[in-house]
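Below, in structure tokens: the form predicted alone, a single chain.
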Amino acid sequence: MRSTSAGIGLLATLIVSPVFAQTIYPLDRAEILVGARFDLKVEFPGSPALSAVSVTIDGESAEKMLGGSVEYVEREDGQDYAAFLIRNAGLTKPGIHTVVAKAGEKTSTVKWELFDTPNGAAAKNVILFIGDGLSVAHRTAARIMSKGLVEGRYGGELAIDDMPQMALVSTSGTDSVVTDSANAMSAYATGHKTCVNAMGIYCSRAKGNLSHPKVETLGELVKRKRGLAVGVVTNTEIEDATPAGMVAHTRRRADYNDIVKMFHDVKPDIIMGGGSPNFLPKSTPGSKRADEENFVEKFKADGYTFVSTASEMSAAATAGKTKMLGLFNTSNVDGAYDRKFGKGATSKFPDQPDLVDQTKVAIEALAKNENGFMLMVESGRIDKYAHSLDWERSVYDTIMLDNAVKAAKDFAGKRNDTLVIVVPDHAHMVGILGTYDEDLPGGSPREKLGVYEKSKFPQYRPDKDGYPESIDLKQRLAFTFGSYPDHCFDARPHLEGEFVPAVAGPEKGTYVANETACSNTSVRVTGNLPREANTGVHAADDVVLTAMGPGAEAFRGRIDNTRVFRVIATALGLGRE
């Protein structure tokens, strides 16, 4: 063990030290896979030295337990208290373990629980669908676009819905009730809670975002100990919070050329999303790296074949690889709807692939690894879209991830050793309150809108692949958002392009309603939330999960975002050595 600083008495601890106990991470509570790797970090107030303070498991040592050496650092980033940190720790007997920080008088205690998995794993591969943001409106508005409402049943089954185990998700975090992606995602990808904006660490006092507590993840623990393929596929950015997730420790999700480095530090064996400025070196012209490395070039040199289209993905499936990076525009990429029958940025990237086409892609390509694989598939802009108030390009996406599902379904129904799980990573507040009629009398929306049972059905008309042809109909849903910045609304769906409810204010930090969305048929909307909100926001409802195959008996009930994780890791038998 070693201290980074000057030891200082005990009694001058006891005089400056704050009235509250050190912080333990990982926090109360938490439930640790058996051999899972993390940072044990202990914070103690006032800065004491280490001749000063104890840190035990079940009353022996914290280094003698963990197997590792003790950091201590007096005045960790020149803040009053000392960082006591043994890194890249393990446990391995299951069951309750009592955690205990003294200093002085002040003791802090916490227990965890330390969960082994049976000796013989359920599934040889597991898919792992986040649908960003989906609520059960956006399902509900999916099944009626898609399969159709007649006389209040629907012709068929979302390929989402039609799964035998089902759980409500609960996905607050350490910090707050409402979450966001990365935080969520985290949960899902380590066994962890942690704070807004956070993956894969728990969230201390630290200043540097690389310097928290980590936590291993799924990414790395299913090659670490089965030597399972990974593949990490979104139509976001690939460095964004979702997908970040699988591989990423880092305070601050919008640090994007850390994560890439933290993906090539990982290199799961299939990854496509957008996002390519930040594997760029700087010289390049739409680089947003502040190096000039080329981390395009570096993956080549591992063995990657490079992809930037849906024609060269193709011809990478044909040819048999097995390592690929697709990077298919420079952000996100394209929603369903605009590169279907809308104006969005196609024009610029005009062969980018579908997600369902990326996801029959990678799974061809990881089920080659003899050992199975790990797959985590995104639709992430179901999100992004309902951040600003576009609700049909919204459902649009849900209809493309449950193409995607389908896609898994129809892989893992010819096999008995595939887990496949579709949950959200968080809600939005939506919902269906009726329909909006323009045979209604009136102009505006409020006299477009039947409730109860001027509710007609809409007939949206879907093609081969469920996405309704038009949806500028007489008769729409009147799909709702319950958090908005002011806006100007009319009731239309927003063909030439992604709503933009609000703009820059007069005020710096401030927004207000876009002018160009108001006219003579729009209603002026007060927004509920802070003047600083441009978009909607997320909400604490808890969300639907649905799973099918090896070890998906256990979702049921209500349960806890991590438990995902907990259950991933017992069907792959992760526990054992």
Second form
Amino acid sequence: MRSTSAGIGLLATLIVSPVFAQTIYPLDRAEILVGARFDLKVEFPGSPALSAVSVTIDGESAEKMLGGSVEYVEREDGQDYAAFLIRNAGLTKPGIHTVVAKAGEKTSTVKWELFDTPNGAAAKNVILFIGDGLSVAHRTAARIMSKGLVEGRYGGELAIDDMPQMALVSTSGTDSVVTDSANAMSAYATGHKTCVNAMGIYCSRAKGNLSHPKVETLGELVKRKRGLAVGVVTNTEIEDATPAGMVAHTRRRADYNDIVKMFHDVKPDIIMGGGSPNFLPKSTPGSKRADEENFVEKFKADGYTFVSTASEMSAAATAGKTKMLGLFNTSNVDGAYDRKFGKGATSKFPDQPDLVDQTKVAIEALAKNENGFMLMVESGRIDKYAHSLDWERSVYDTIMLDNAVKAAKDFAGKRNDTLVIVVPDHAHMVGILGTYDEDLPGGSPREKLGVYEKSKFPQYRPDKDGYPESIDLKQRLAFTFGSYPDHCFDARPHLEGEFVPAVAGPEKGTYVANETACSNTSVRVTGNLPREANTGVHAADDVVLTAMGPGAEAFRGRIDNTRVFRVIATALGLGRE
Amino acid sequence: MRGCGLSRRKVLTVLATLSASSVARADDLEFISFGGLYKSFGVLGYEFADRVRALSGKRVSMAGYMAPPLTAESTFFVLTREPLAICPFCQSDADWPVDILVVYLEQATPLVTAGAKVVVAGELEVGSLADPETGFVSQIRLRHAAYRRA
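Following the display of the form predicted alone, present the structure of the form predicted in complex with the partner chain.
Full assembly next; the chain just shown is listed first.
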């Protein structure tokens, strides 16, 4: 807030309006790529007339500096402030820029750092892997289970670990300590932090989910500035936050139909994941649309090959297709565990591709673009299974991520023009406490727990792809969760289906233990989360980034998540015209 | 889908437990299982089973789980194959299954929660419809319905 010595005019304003100063978006300390597009928005409380306000950048009018026209909306959405907007603006001069918004006695100031990429393109291609929710314990468990651990030494390295650069990444957003995948991916894809549930925008006071000030995404930028091919590959629904972050501008990640349209507007060359119902017209049984738009047909009309199975995907790759829409499940693609053991929805969708094959096909197709490519690959269910306290499934999908990264490294290793980054978007509260041993006396989880010298090395017997042949071992890892709803815990793997810890309780909006998981060998665990939580939640812990290739040397020490965008933009030379 | 013979049977055993209400005359009703709803099930949508299409407009019964309702008393709820841990209307990242049935009750009724299994009887309606109040789009519904705990 500004000084309290302001005059009567300010006091009068404060009495009739909510107490907030002018808010300028992008917010203070924003890092902005030269030439990247963004909307400038200033909210003036009390809804003063346009003639009573001024917005300057480095002392010049914002209109002149940004080269756009001003939209001025008094009482935006009926609220007691005026919105000053310059859309689709850009600045070209690197350095610190000072933005000042004045209305009468009230002044707000923010500083933006415009950064250039003076050395041109060090990298032709970027492959960005997101391990959604991938935390250190997932990594350690994946290494133990797929490489083996004997006398304290591992039988091999994970591809995600064996990279020259490493950094700690902090993930908080503009609104909260703990972030979500939308906010987190938006930082990687735009270089700007935003708030929970939002992507490609700053969270302003506007009421419409599509009305907030926008910032340009990587999907848009690399096409517009460099003519790169773009790939968005996941095993979640394609509309889910991480893949959507490559193209989307919305306050609400759950608006899948809007997001499908945004994919179609940006047109990444390779789009692969689950979540077909939001592509289908509402008259088709199974559709989740509210209109008759058929986005599968729209993409086909735009030259995309549509594939719905692993076999169709391989055939399209063999035929040399460079534009593909792959939708392999109505929901998320089944995780590595469920596909290996024929669980989940594999009876309905028996030929879903593995993320590794998706990655290989995407790289092969995108590499045909002579300008290079930007590929985002997400292993998205590491997070979803961490939410459901089903750690083995999380770790199988961590191993799958590792195999996909190995495929990318095989591509990148043959050339010196591809930056490969592996980074989680946020953490979960997880840790490895020891091992459970069925041979220890007693029936309860705590009696079977071995800690310190009783945590003997488990023998998971990985197959050729690094996945344990069985997780139902007499001696197995004790992998624990730090946040949880009420649930029953038996320290046993969930062989038949993903764990459902809690179900809706009698009181609206609250959750209770899922009784089908309770037995005489389980214990009732009282949740440590608000009763409105039905799963575990994200943590604010920093996450580990690893990287290799041209430009990767910029990753070191602790960085904010926005820095990942900056390193990508710098490696690709996106500042150049 | 397999199991057609099982789903075709009349569900005297289940519906015998229903109390005197519009559900109670269910002994004449055909029972449809979730597994029997579709004859094909793919990424590009589903096709309803021939039997389901033939039963459109007739009173039938189904068994499933009531999704957490929007309000404690309502004329509208969603029936799912498995208990849902989340309220699809309330959470931003809800994972709403596709094989669901929308149930319009004959009258506003207190709705059971906590993942209770219910048996519903009502007039089967097949075809795309957006609920005029919530905008919720459904492909298959039971109208003038009543339910009991299973």
